[in-house]
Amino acid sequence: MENLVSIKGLSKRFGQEYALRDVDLDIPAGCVVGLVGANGAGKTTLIRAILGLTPLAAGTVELFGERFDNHASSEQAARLKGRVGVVFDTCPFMTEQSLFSVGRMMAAAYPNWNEERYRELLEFSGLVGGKLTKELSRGMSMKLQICAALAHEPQLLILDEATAGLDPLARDEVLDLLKANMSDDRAILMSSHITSDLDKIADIVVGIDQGRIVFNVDKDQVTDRMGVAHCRADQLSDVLAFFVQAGEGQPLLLHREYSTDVLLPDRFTFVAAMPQVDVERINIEEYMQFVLRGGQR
């Protein structure tokens, strides 16, 4: 599978402090990557340095297999991004612009300017070509920004926080949106707090701690496969037996006021053994909780 991605190495430091540091990251073709962590864990700064905005202390960024970095000349900066929709949390279209004429701004500035296609999202998402970009609500503003950044036919599209905010029927409408528009040879990165939006629609899930990659992980494996064990006082030393038996070593543990939870990377092959223990599936958050917070005994 072609990545239309690929960083090596990277790292970004503000003074003596690292924004990232030593990441590698795969985007390939037809997937949806989901990119999860904490305020100031470095997601908008990746984003940044994918993009070319921002100088980079190490390592190197692929975009469409070409190198792309601080030395990239202002041809290729423009053809590469030229191949990129961005959409971000605030919408950057003037107040007293009509839908329409985003679109002819849009058509100035990217050759592969689609005004039929434009035309198209807008009536699928339910926007009226002629309103005013400030009559517009929050979750409309942000379909508007989503189908400007497709009308140009990106094979990447990046999102940084693009539905937070928005209620739960508004972010389905904007999935629903990002569905209707991926193919095999497109991907998007879509930074998010709302892991249940990633649940949804994410291929991958990688999670960033402090500028560095702390989990890439196939999103279904979570989802469907992994759970969680809930694990009263008189169990817990059966648990750790059970996985020690299976060759798995000791599993991640969080420790709460009247149990431990254990993370499972096969929820059905330890219900099978230990039947007695109560177990459930497994979500993005709980998994990250699990990384960053859990420990061992």
Given for the second form:
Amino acid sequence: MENLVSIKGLSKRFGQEYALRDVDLDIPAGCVVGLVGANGAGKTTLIRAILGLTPLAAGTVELFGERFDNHASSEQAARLKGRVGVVFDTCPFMTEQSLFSVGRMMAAAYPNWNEERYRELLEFSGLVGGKLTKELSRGMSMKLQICAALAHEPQLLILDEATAGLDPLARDEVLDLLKANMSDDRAILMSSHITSDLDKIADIVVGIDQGRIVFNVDKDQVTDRMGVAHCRADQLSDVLAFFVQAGEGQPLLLHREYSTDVLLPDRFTFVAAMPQVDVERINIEEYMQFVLRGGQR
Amino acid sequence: MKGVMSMAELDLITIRGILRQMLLLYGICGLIVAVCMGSAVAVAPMLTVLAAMMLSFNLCAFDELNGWARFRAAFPLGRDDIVRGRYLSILILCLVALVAGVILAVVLQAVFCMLPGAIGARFDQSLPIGALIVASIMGICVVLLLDSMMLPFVFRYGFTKATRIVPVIVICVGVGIFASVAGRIDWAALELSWIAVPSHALLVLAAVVLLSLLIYAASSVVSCRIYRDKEL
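If the one shown is the form predicted on its own, what is the structure of the form predicted together with the partner chain?
Full assembly next; the chain just shown is listed first.
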């Protein structure tokens, strides 16, 4: 699969503190990549680095196979960023602008802007073109941003906390809109605190903590194959012995009040071997907790 | 060049929402000035300067609203395009302000001269269009010089912070220049009567316009350099 974005050894500092450190990341075509992490983990900085919005301390960003940064020429910026759609966490349009005026503005910026598509998307999203942006709710303004981002048929769509603050119904509508616009030659990079959104849409989930990539996994691998074993105190030593016997080393553990949870790389193999232990599927949020807060015995 | 034009177009679409409102306000200001002064002569230069300054300030202030500057930087525009486009749009808005100011003065003059009774009689019947345009152009030059000083700071620090820094710098530089130059010039010996000759006045006007545009262009070069490494 072709990588639409390829990041190698990326570091970014604010003063003496690293916001990103030695980040390597690929965004292949045909994939939705979810970016998760705590506040201040470096998600937005990474997105800004991809878009050339911030000078880098080290490393490279390749956008559509070409090296790209804040010093890109006008010609290169037009060629590469014209293939990218962006949605930030706040609606950036002027409050006195109508939705049609937003379309005119985007048309001025994007050479491949498709006004007909924009109006179709507005209609699909239940937005009225004559309305002013100040009359939109947060959910509607996020939908407007997504319509504006999709109307020039971007190959790469980047969303930074686009579903934050939306109610579950509005979030589902936004996710539906995104899914409807995916294809094999396109990709989405979506940062979110709401891991359940990534459960629904992501193909790959990337965890970032203190500026470092801490995991980069296939989402189906996590949700379909991995699991969590809730071990009583008397079961824990047997479970750990199973891991040693299977040659999988020390598992990640999370100590709860009445049990110890163990991250299972393959819950089916584990259940076959130890049916007496309570095992459940795992979601992205739980997996993230294991990686960020879990430890080994 | 296409990117520069796109950016200028973006700016003009952005400002269009408030343009009508601002022109209406300036129209009311012009009316009050004309009535109070009994003449429309001062309306054009005063409103030209006011409108040109306020429009450029508003454009810069919009950048800080809702992360617009960051969102715009994700558009297919180079950073130099954004800076040059902003300089171009301010220049265009200055010309719009100039034309609007002159038209408003002419219209007010015509309307007041037609009024019967004391108001019409009190109104100055002459409107020196040439002097009015020259004064307005000079006003635009002052705005361009002010913007030349301000815009690099706006691109570096943002509009809000720049409005705190620039006045201090303007005062310091102004006082510095005045202190270093004033003592060396014999003001009484200056012969300024030659400027009353129309061809000389036009020459001075052309020189001032050219100098202002050169400083404005130099300022855009500085702003481009600043903006290339700006965190957005």
